[in-house]
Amino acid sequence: MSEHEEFLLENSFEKFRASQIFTHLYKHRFQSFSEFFLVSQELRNFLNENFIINSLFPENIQYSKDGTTKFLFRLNDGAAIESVLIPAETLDEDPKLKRLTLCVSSQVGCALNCSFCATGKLGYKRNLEPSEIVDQVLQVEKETQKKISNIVFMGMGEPLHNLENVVKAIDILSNSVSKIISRKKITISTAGIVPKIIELADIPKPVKLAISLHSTTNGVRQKIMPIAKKWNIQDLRKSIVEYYRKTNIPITYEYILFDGLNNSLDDAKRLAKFSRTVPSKVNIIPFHDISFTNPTGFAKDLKPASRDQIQKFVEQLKHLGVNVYVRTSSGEDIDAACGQLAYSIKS
């Protein structure tokens, strides 16, 4: 029995009403309990007195010159998060198909404080509820009148630090009644929370996993990602092997290139070897400016690799047999690119 069914029974309502409420919320997407035609007036009144439908509201929307859209959502407790809608791209394997990706947040702020990420400078506030995760998708589709084809948990927060609520949100999004999105089109990105990677592998119908890697040596990785001091590269590799063994889903590695830090030929060779551990692909990501957060220490000294350096690094990886792609800096002019989410507003 689901927790929603139990709740209804505890309040003297039939448990089958849970599926009716779910249908009204996520299939019909009604904005008022008065529209819930399948349930009794008594239940509609009860819902109206005890619940609200919308868990967040768009407070500011910014539009990039490249078509990216950044949403600032205000939550009911006054906190805020950002989501980014990345413009449709034609898929290489089928020119008729287009991808419209929503980058969703899983936490208010983030506790990891990675050197390259603006969100970490905000600190951790709280986890998002499943409704607040799902509502990002519903609100963006409502605002844009467009169907989202892919969802990536790459916004604010570390998804695996909020694994229970993230999994509940995925269950709602991929439910056969709501039909919001297929689980095959959902990716969770993590900085490398080793025990949670293994736990994620055991959920029913697991999703794609992306690893925020950025270096294949413990020394460099620990400088840019403090979480690597707790789980080193060897432990991370073991968890990745376990994830693939249990799910048979190829891994994506995210690798931001920094000038003089992780872009040498030896770095390319180590990354190629690491990526061959299980079937995978590597996304090369440019380092995006986070100077608006006034970074200090090591973060202040990070410099992006040049276009020429990126090109040479990618060529080396391809020569070594790596399935590699260069991600675009979508939304950089509105601080919506990878690592830039920190409530910055540009007119």
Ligand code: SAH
Contents of the next structure:
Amino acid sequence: MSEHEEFLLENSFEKFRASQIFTHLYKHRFQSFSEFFLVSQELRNFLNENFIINSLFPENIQYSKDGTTKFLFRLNDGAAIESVLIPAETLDEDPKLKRLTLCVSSQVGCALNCSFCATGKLGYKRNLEPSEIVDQVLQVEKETQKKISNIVFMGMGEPLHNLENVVKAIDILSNSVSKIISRKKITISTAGIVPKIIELADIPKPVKLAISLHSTTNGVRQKIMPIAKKWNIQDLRKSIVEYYRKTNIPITYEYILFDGLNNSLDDAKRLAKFSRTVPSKVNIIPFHDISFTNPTGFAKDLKPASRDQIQKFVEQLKHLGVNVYVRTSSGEDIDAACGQLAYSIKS
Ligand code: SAH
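Other form of same protein, the form predicted together with this ligand, not the form predicted alone:
Zooming out: every chain and molecule, the one shown earlier first.
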């Protein structure tokens, strides 16, 4: 029995009402309980007294000249998160595929404190509820009147630090009644929370996994990602092997290219070797400026690789047989690019 069915029974309603409520919420997307035509007036009143439908309020929408749109959502407790809508053209994908990707947040802030990431500078505030994750998708579709085709958990937060709620949200979004999005079109991106990667491999109908790798040596990784001190590259590799063995889904590696830190020929060779562990692709990401966070220490010295350096590194990887792509800087002019989220909304 689902937790919703249990809850209804405890409150003297039939358990089959759960699926009717679900249909009203996610298929019809009603905005008020008074529209729930399948259920009794008594249940409508009960829902009205105990729940609210919208958990997010779209407070601000910014449009980038490259087609990216950033949504600032205010949550019921006053906290704020952001979601970013990225059209296929911006990601250099074939426009014929009509892909529309939504980058969603999984937490308010983030506990990881990666030195290159603006969200990390906010610190961890709280996990998002499943409804707050789902509502990012519903609200963006409502505002834009467009259908989202892909979801990536690459907004604020570390999704594997909020795995239970992220999986609940995915279950709602991909449910056979809501049919909002197929699980094959959902990607969870992680900095490398090893035991949770293994846990994620065991969920029914798993999703795509992206690993924020950024370096293949423990030394450099530990400098820029504190979490790498807890789980080193060897542990991470083992968990990736396990994920692929259980799911058969190729892995995506994200690799921010920094000038002089992780862009040597040896880095390319190590990355090529690492990427051959299981079927995979590598996304090279240009480092997006986060100087607006006034970085200190090691973060202050991080420099983006130049266009030529990126091209050279990519050529080396291609030569080594790597399936490699360069991610363009979506929405950089509106601070919507990776790692730039939510610094404008500290208040
Ligand atoms: N915590 C998750 C998801 C959020 S970050 C993770 O670490 O994967 C999404 C992606 O943006 C990650 O690959 C992250 O490393 C990258 N990113 C963060 N800050 C960035 C920056 N300033 N420039 C470019 N990419 C950045």
